[in-house]
Amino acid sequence: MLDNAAITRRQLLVATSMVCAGGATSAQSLAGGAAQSLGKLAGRSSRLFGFAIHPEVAQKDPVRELVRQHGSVITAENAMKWRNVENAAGMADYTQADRVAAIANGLGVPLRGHTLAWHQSTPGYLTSATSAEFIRAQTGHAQAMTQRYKGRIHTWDVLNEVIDGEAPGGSGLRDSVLSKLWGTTRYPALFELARTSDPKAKLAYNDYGMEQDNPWCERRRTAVLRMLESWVRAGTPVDVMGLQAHLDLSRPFSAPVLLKFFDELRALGLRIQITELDARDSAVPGDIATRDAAVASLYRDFTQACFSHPAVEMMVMWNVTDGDSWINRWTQGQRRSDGQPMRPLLFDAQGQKKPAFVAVANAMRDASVQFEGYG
């Protein structure tokens, strides 16, 4: 969902004052440490920083430089949600979700696993299935994806995208496939397959839209509380919140709001994932200059709140360049009234690094708290 709210106006000025300054966070101003590798900066706080990647565009210049120098985490893009593994029942075919864990053991750095079950995901043959053949085949899926990526999975997304803090009698759940033939109350059922499963492997759940200050958001945010405090009390083993964190610069950011809940999420006994991390400039007129500015002043608040809080473990972009960016490859939702492409990423569709690049590089630079781990 998308918040169609103009950009403020002390977002814009900020970005003016940027350029006007000769850019605050241009490439002349990264100073020491923050030319390093990113994945390499995050790890001086004890964190991750990494990627999501399609294996194809990988094995290619310039982002296969881009991961190998600055990845320390990978996730699958999509190559191992279900519609892609297996479009017919009982074919399955790994071969891209092996490429990407391939492209992770190869580079010596862990990979997420992205994700068992999402009602986006679901094969079209399950489309009209019923509740039993549903559960047997959702089931049968787990437990095949997380067997065969056993030992290899930092962390699985083991479900994804189930609020909708607009759901008509205040439910705050999505209603989807899932959960007509999974059912809801079954949730946590996926994470107990997937512990005893994977029992090493970190489990969280993910979803978007609770990272930025406004009505929306704050419902979204109510919502899934809601839900992983009832799961904690029962006893569910999740291990960790994932947000998603498609940022907007048509919402306002607080960074009190979001490290409010950080320590709530934290209260849970939950660790903190940014796994889906771009930025929309939809709403920012004006020339390339100033749209990168804004994001770099939006990417730089953002950074520096979320490495102030210690229960934050890891920071993955999605995508790499603005190029290969699934915003610009998007056929519906939010675009450019001019007609330009988004530059919602730290490098640009030639590779080359942007102010966004120099700005959370600098804030995981000054980072002073350590990621606390888990108890």
Ligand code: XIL
Contents of the next structure:
Amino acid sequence: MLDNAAITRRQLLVATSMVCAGGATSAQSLAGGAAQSLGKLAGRSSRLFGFAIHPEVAQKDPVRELVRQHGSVITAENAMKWRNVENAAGMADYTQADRVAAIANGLGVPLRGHTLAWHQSTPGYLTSATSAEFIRAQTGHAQAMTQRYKGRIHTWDVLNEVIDGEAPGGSGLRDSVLSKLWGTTRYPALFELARTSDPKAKLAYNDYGMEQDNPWCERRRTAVLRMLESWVRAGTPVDVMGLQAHLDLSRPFSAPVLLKFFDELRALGLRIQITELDARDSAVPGDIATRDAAVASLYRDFTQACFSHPAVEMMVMWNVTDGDSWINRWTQGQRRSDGQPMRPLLFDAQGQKKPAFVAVANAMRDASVQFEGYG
Ligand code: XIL
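Alright, leaving the form predicted on its own aside, put up the form predicted together with this ligand.
Below: every chain and molecule of the assembly, starting with the one above.
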């Protein structure tokens, strides 16, 4: 799934020139950016900025303070996933999900609901269910979540990760427990359920691997546009494309390519949310300064592109510091060949601002295009 191509020559050159020229990496720029709240900077162009949080981690500094200072929207990293809410049949426990909702409430910021349906969050007890049993359980879960948090969710990620650009036969759809037991033709029914149950929540389709400039991302963009177009044509109540944006320094980035995709989504009447942003630096050799400069350069290009497009509403980081990033926790993920942890976020493990923070802050500050709202 992940490309292992080496970092491009251009990315290394950009990184090196940023280090040499002092660019976004100088102490002065870091200090200048330090005073800024990213949530406030995003707000200048009517956008939101925030983080995915784990309720335990979000209670301790530095994460607690960073979320308070910079977040204007939050997502539950895992607490609202089906598997986390309902481990055994009929034994739903909303304690953790409620804690995240309470944190958002306490901060006075909107909450993204993540996610009603995802093959990876299907509870274990359903792996050998019949289709009828699965449909009953998935419907019940989606009803329960949308009712429990009714009126409190800015956007629900209704459906997560059903695209597969390499699917045999060219269907563009992932083969999974959802496609088998729920059925691909019934995906729109989940959006209808959510709209009826919580009419105020915006409804998103959320997926990864569409933000960069290589054939793998291109196939995934083509597949998602085909699916969304068919839904929109059929009147499915989908409002938002959620782009996870787990960026990877091993893949090229092209602002024109991304902006063309944004235009295509907007032409379908959709708004765009960046939902799980981070940047893997497993392909960047060198010392920390070099790596951080390469990460900052990608964040700068990506944020500038996003904040130049009227359909982009928000940018949510997947976790807060390099120390709590899922990239270093997730056992199935890539690792660096030098054995060092990756540095994918805007703050280091101590909560200090990295060059990527300055790059994002500057891109937000320079944004000249406002989010257009929902027409
Ligand atoms: C990840 C969490 O961060 C991990 O803690 C968990 O073990 C697996 O899921 N796409 C998504 C997110 O939509 O829900 C995933 O979150 C990361 C990839």
